[in-house]
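So this first bit is one chain, no partners, the form predicted on its own, shown in C-alpha cells.
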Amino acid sequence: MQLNAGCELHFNAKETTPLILMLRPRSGDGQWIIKEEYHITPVVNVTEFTDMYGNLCQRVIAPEGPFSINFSATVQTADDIDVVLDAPYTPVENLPDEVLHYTLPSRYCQSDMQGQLAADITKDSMPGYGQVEAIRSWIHSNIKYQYGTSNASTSAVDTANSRVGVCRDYTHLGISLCRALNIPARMVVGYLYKLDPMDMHAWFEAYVDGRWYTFDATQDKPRGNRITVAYGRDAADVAFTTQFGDMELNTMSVWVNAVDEAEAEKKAPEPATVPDASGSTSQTTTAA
C-alpha cells in the first residue's frame, strides 16, 4: 500500500538553539520512499549525516522565536509483516558483529535485571520466535495502555512494576525481556497506518534465525503498513528531535493516509522507451 505520512512541529526557541532532527525515513526492507518534502520555517542551513544505526539525521540551528518543521512523504509499504512461529533461536556465537550490542543492557532496557520475568513468561515457548511472541503477547495482555502514566525517564523495570504505559514503554519492556534471553532486540520508531489515536509510534524487532522480525505489543495481531524512521537500542537513540537549548514544543500533529489507487495510477509516469538498450538504472533524488 502507498501511504502519505508526515508530521508538523511548532516550537518556540527562547534562545538560539542547535537541533538534531530524525524525521526522514530511508528506503529499505518493507518500504520504498517515493517522494518526500521537508520545510523549515524560518529558512536555516541544514546539514545531514547518517548515525551509527543507519538513521538519517539533520543538524540545524534554530534562531530565537517561532520555529516550525513540516515533513511529509509518500511511501510504498508492505501490507503484512513476516510471522514465522518456528523460527529458531540464533546462538550468540553465530550473531553478526553488528548485532551483538543489541543483546546488552541499555539506558531504558535493564535486561540484566529482568531475567526471571523473561524466563517465567517464556517457560513453555520454543526458543527463538516463539519466546519473543510469548513476550509480546504477555505485554499486550498484562500492561495497560494509558497516556500520562510515564515520562521521559520511565524504564522497562518501571513499566514491569507499574503494569501501565504507552507504546514507548511497551517497546522498552519487550526489548529488555528479549535481551534477558540473549535474543538481540532493537527499538523502531515511525508511522503505523490506522493507529488510534494517531501519533508517532514505537515497536521492536528481534533477531532470530539470522534476521530481524517485527513485534508490536500494543496491537492484538500482526499489522503491516508501517513506515520506519529510525532504529536504536532504546529511546535515547531514536528521538525525533534533540535540542541543545531552551526551546519548547508547542504543538505537534501526525498523519498517515492511504494514497487513493486512482490518484496513484494517475501520477505514475509512463515507462521510458530506450531503443536498442540492454538495460539501464536510474535514481531520483518524541514517540508516543
The other form holds:
Protein chains: 4
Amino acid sequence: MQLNAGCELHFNAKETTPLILMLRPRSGDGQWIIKEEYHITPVVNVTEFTDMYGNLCQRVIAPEGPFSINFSATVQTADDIDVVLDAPYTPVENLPDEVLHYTLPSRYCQSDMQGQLAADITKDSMPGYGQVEAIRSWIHSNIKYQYGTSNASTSAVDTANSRVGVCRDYTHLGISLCRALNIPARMVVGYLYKLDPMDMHAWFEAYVDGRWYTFDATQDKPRGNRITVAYGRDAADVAFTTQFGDMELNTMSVWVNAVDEAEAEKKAPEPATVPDASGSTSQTTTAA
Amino acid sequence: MQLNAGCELHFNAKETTPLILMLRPRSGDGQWIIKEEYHITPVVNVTEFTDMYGNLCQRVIAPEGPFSINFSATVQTADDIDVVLDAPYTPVENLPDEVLHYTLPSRYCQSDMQGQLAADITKDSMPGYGQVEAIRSWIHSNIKYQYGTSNASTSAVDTANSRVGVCRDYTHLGISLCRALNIPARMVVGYLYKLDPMDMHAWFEAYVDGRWYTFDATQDKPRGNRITVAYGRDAADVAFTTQFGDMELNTMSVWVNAVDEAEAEKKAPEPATVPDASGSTSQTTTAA
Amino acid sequence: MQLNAGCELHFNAKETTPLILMLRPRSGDGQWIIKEEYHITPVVNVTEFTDMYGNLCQRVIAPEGPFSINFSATVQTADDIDVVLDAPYTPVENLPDEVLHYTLPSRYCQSDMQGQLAADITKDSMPGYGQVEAIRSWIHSNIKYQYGTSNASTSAVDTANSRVGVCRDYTHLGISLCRALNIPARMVVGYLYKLDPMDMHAWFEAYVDGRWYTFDATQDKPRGNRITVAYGRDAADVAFTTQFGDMELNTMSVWVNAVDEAEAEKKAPEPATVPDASGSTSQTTTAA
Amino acid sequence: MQLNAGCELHFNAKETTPLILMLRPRSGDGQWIIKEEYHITPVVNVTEFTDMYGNLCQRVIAPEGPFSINFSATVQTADDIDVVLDAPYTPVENLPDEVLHYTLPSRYCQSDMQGQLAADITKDSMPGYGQVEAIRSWIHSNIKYQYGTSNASTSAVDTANSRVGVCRDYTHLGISLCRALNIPARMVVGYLYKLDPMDMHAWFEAYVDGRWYTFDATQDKPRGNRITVAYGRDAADVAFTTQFGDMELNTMSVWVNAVDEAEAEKKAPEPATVPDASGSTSQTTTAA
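Since we've got the form predicted on its own here, give me the form predicted in complex with a further copy of the same chain too.
Whole complex next, starting from this chain.
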C-alpha cells in the first residue's frame, strides 16, 4: 500500500541551537520512497551525512526564535510482515560480522542484567523466532501502555520493574531480552499506518534464521504498512531530533494516510504528544 | 536559487533486464533537496544502496516491454562557485587518506600517460588552483565541442589526440591532466541551470588548498546553480543508468528550471540526445 | 620508546565455544607495530574483520578442552601525551560527523543522568580541556581504586555512587561526565608501560579543539608509552575477549617491557587478575 | 602450509618523497597472519589507513638519501584453491551491492572494448566458472610470458594485441575478459609459494555462484599456498609502493619459504627484478 506519512514540528529556540535530525527514510529494505518533501523554516543551511548504521542525518543550526520542520513522504510499503514461527536460532558463529554488535548491551538495553528473565519467558519456546515471539507476547501482555510513565532515562531494566511504558520502552525491553539470549536485536523508528493514537513509532527487529524479522510488542497481531526512518542499537542512536541548546518543542503533528484516502480528503494533521524535556543539556524527540 | 530539475527516460526492453540507476541526488555538499519524486513504470521492486563514493544507487529489474523512469527534484543550489586563483597546491603528504585514490589513473583518465602534456599546459601557472585553471582554460580553447564525435570507449588520451568531444570528454581530459600533476580530481555528474543545449551534464572537481573546487571546461566563465547527482573517478563509476540486457533507450528528456519560472509555466520537457548504444553487453547512459 | 607488550590467556572450554577477540593493535594514531605474533592453541580457523570503530576483531571457535591465546607486539610508542590546558571546547556544530555519536549516552556511560554532577565538578573550569582535566582530576581524587568492587554490569552512575572501582570504572565515569557537557569522549583499551599492578588497561580520550586528547584518571600525572588496542563507546564495545559458551578463563598474563630491557632478560610474564564470570550467557574479559 | 614470506626494498631518494606502501597482508579470507615484522630504515613516522577495498596502506615520508623497507610474515595458508568446474554464472541481479563495481571497466581492464574477444574465447563454455576457466586457459596458452615487454601503461587491450607480458598483464587480461561477460573480477597481489622466478605476484578472482574463486593464468595448474596482500580493480589500485617524488628503487628481494625449510636454512633472499621507472611523476612498484 502507498502511504503518505510525515510530521510537523514547531520549536522555539531561546538561543542559537545546533540540531541533528533523523527524519528522512531511505529506499531499500522493502520500502520505496516515491516522493518526499522536507521544509525547514526559516531557511537555513543544511548538511546531510550517513551515520554508522546507514541512517541519513541532517545537521542544522536554528537561529533564535521560532523554528519549524515539515517532512512528508509518499512511500510504497509492504502490507504484511513476515511471520515464520519455526525460523531457527542462528548460532553466534554464523552471524555476519556486521550483525555481531547487535548482541551487545547498550544504554537502554542492559541485556547483561536480564538473562534470567529472558530464560524464564522463553523456557518453553523453540530457539529462534519462537523465543522472540514469546518475548514479544510476554511484553504485550505484561507491560501496561501508558503515556507519561517513562522518560528519556528509562531503560529496559526499569520497564521490567515498573511494568509500564510506551512504544519506546516496549521496544527496549524486547531488544534487551533477545540479546540476553544472544539473538541480535535492533531498534527501528518510523511510522505505522493506523497506529492509535497516531505518533512517531518504535518497534524492533530480531535476527533469526539468517535475516531480520519485524516484531512490535505494542500490537496484538502482526501488522505491515510500516515506514522505517532509522535503525540503531537503542533510542540513544535514533532520536528524530537532538537539540544542543535551549530550545522548546511546542507542537508536533504526525500523520500516516493511505494515498487514496490522502487525496480524497486533505485533512489537517492532528497534533501528537510533546515529549517532556529531559534534564540533560541535549534534548531529544523520540518515538512513543 | 531554487531549481527544479529532472529527467524522463523511456526504454524498451526486449528481455528482462537488470538496471542500476544513479539518479537521486543527496543533500549536503552545498545543496539541499527540498522535494523529490521518483516514478518507475511499470511499478517494480526497487532497492537502493550507497556505493563506495557515497552515491545512492537504485537497482531494478525491468520486465520485457516499455519501461520508463521519471525523476524530479526541487533543490536549493548555490548561485556561484568558489574561485580562488591563488589557492595553493596541497602536497601529497597532506592529502586526507580518502582523497588519495583520486590521484590514480582510471579507465578514461590515463594520467600516467599525460604527464608531458600537463607539464606543458601549466608551465607558467601557480601550483594549485592556477594549474587546474590553466588546464580547464586550455581544454575550453583547444577542444571542439561536438556531439557524436565520441563514444562509451573514448578516453582522455583519445580526446587529447582528436581535439573534439562532449562534456564527458572535456571532463575526463581535465581530470587526467590534474592527476598527472598529483592533484586529486574527480568527475561530477548532474544538472546545470541554463546549460545549452539542455542535457545531463558532467564537470570535474580538483582538490587544492585542502578542499574540492568546481571546474567546468565546457563553460566560458565560472557558473553556479549546479545539482550534483554523483561523484566518481570517471564515467565508468557514474553512469546515470546501466542496463545489463537488450534494452533500448528511445527518448530522454532533461529539464532544469528556476522554481518561480517553473511554477509560472509548466512547460513540457524537451527531448534531449539519446546516446548511441555501446558495443558491450551492458549499456550506459552518461552525461553529454 | 619501543615496547614489547602482550598477553597470554588460558581457557578451558566445557563445550564448543565461539569467541570474538580484540587483541591486535593497529598502526596509525601515533603508534607503529614493528613486530607481532599471534598464536592460538590448538590451531583453529580464524577470520578477522574490522568493526564499526575500525578495530580489528578475530573470530574463532574453541573446541572443547584447553584453549590458549598468546599475543605479543613490539611497538614504537610516544613517550608523552599531549597536554594543552587551554585547548578550547569545540562547539557541537563544529564536530565532524563521525565524532557526533561519541556525545551520546551508552551502556555504561549514562551521560543523560549525570549533567548535574558534571556541572558541579567543572563549574570553575575553562570550557574544553580544562573541563575534562577537572573531571579526570576529580575522579582521581574521589574514587578509590580497588579490585573486586565492580563487575561487568557496573556503570558510571554506579561508580559515582559507590566511589570505588578499577580502571574500567574510572574510564566510564570520565566518559559519561564529558558527554554530559557535550564533549565527545571514547574508551580506549590497551597497554600502559609500568602500570602497577600490570594488567590490561583502560583510559579515555576527549575531543576538544578539533582533536582527541588522552586522559587517564587512574594516574597521578600524564604518562605516555601507551599501546592502543581498541576504541569504543564504552566497555560493551571493546572487550578483549567475548565468549559465547561455557568457557573458563584459568590464567591470564600481561606484560609490557621496554625493548632493551626485554632483550636483556627474558623474564616470564606474571599472572594478572582473572575477571569474575558475569551472569550472562556471554562472558567478556575486559580491562581492569 | 605455513609460509614465511617477505620482501626487502632499497631505495635512494634524491629529494624528500612521500610514499604509500601496501605491504601488510590482513588475516581473514583463508589466511592467518601468525607473525609479522615491518622495518623501515631510517626510522620515520608511519601512519596506516584502510582504503576503499579494505587494504591496509602505510604512509611515510622518505628523507633524502637511502631508504629501505623490510617486511616479512609467517602465514597459515591453504594448500589448495577451490576448483568447481560447474559453478554457475551469478546473474547481475543477484550480485551483492558491494560486488557490482567489479563489473565496470577500469584503467588497465577496458572490458567495454573486449566483448567480442571474450565471446569468442568462451563460446563453448558453461556460463560461470567454465567461462572464466576458458579465459584463464586461453591466456595461459596464447600469451607469452616475458619480462621487459610491458610497462606501467600496458593495458589488457595492449596485451591482447601484443600477446606478450608478465603476471600483471595476464591478470589484467583475465579480469577484462570476465567483466566483458558481466562476471565480476578483481586483481589480487601477493605471494605464491614456489613461484619461479620468485617475485611479487599478481592473479585474479572471479565471482561466480555467489563467491570469489581464484584464477592464475601464469600457472599450468591450480595452485594454493598464496598470501593475499591486497585487492583492487586493477594495478592502479594495488601498487606495493607508490612514490611521489624523485626516488630510485635500487634492489628488491622477495622470498617465500615453507616454515620448516625456512628454519632449516636461513638462506639469503635473492634479488628480484627492479621495475622500470614509469614516465609519470609518481612511480609504482607492482607485481610481475
